[in-house]
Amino acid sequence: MGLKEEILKELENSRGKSYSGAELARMYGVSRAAVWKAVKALQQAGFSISATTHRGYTFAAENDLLTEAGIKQYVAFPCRIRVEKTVASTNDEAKKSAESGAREWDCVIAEEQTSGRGRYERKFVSSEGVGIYISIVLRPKFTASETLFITTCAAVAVCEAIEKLAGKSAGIKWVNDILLNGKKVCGILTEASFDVESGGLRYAVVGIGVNVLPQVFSPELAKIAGTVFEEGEYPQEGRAKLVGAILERFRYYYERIPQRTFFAEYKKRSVVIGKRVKVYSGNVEGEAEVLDLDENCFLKVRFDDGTVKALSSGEVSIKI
């Protein structure tokens, strides 16, 4: 960790407290000029750090840029977190890391994605500073069928994190869309790499994109997209706290996949059970009524011709 990162960590963990240049110079065994240069670089990177005569440097409480230190104070288990200002896709970055030997729970987080995507290669708008865009490297030891539950565990974790931070009830639209007040605030994309020889999973990458703060959506997107917080609701360090809560809850459910611990919470938050939907699943398409959700997270539906099917994948849209 360089001097700039060391100073950022110290200031960030002591928001509102002032440090003189001499104090920081003694702390890190460098010159006051080196401290000044590091602070200037942090200010240019967007951090609000005041420099006042006779008081020194102060990290403003309202700083909201995501940093490793800022997030880790809300995560109780060891993990490596890499924060980037801009990437094309956090999933692509995490897959590169996984191919290079990244450990389980190594995370890539970005302030902005220029080519964020969801299922079926749909574009996921990832504007700077208003969302959470995180990808997590996993090394699952479950059976092949159980790895399908990684996404559902992540969905429950996101709901619980939102409920904890925002005090709002979140719902899940099968398979992995998180809704607040009928609008999508989060999408989840799980991608995996298989070992051809063993047939087992080499790694999985779980990408989670959350619309956190109010933003201007296109007219078409505004009909279906929402945000976790509205104007005036956002708590201090809200995004860092939300990332921490998601990681904590996701790890809890992920480690208990064989026991299906996630299932009751997933089903409880389903917004499609009992609803009429339009089904898109492989070569199956049509209008149906959702009858139930089984413990494998298969969606049981009855089509208008009376045919009942259990869907293992696909998507549905709710009929109004």
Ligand code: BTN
Given for the second form:
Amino acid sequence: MGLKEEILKELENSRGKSYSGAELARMYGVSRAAVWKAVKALQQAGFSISATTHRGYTFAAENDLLTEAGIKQYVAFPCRIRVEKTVASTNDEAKKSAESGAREWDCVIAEEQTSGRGRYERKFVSSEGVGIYISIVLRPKFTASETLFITTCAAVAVCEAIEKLAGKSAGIKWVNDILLNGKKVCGILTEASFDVESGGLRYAVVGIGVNVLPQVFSPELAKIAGTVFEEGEYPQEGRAKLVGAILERFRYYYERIPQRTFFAEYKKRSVVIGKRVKVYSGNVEGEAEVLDLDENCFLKVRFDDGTVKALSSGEVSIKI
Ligand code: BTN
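Having displayed the form predicted on its own, please output the structure of the form predicted together with the named molecule.
Next comes the full complex, and the chain you just saw is listed first.
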């Protein structure tokens, strides 16, 4: 960690507390001028660090910018987190870095996405500073058919992280939507690259988008989208803590994919079992009752004409 990151971490950990330039210089064995330069760079990067003659440097209590150091306080395993202000899509960024050799668990996170996308090329609204838009590079050793479980593991991880931070019980709408009180607060998009010759998996990128803070959705979106926190509920460093918890829980389940550890949790949180749903497969639409979810995460449904089918998430989507 460089001086800038060290200072940021210290100030972030003691929001509202003031440090004199001399104090920080002593702590890091550098000159006061070096401290001044580092703080200046942080201010230019958008952090609201106040600097006054008598009190010294203070990190404003309401600061909530995502930073690598800020997030890493809540992640116990080694990973690299690239934080961007604005990108088109963090999945695209992560795929580019995977192509140029990024390691497993390298992440890209952005304050805002201009072309955030979901399954079936649907738009994922990603407004600045109010959500989490993160993509994680994975280099799985398992079979191609198991790649589906990356999404399901991530879904369970997000639910558990929300529960930990917000104390709210989240449900999963098969296969990749997380709901709170019937409204979507998170979507997950996993994309994979296969080797043409061997058919083996080269890498996968799992993209997670969470609506964290209250925000103004379009009237259309407001009918289906919600946020993790309501006005006045947001904990300090809420987004960094949520990212940390998501990464921790996701890693736990991802490493246990061969044992299907996530499955019981996933099924328990399913909000579609026993419900009537609309099933979309290309242009074909039908109504069905959801009977069960099998161990491959196929959804067993009975259509109104009595036909029973196991639906694969790669081929169909559903609406409750
Ligand atoms: C969906 O709702 O179908 C999935 C939405 C996934 C959105 C996330 S945000 C981070 C990553 N970057 C993207 O462009 N998409 C995913």
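Each form is matched to the other, and the largest set of C-alpha atoms that superpose within 1.5 Å is called the rigid core. Residue numbers count along the first chain shown, from 1. In this text the structure is predicted, and so the values were computed from the model without any measurement.
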Taking the rigid core as the frame, does Ala310 move its C-alpha by 2 Å or more between these two forms? no
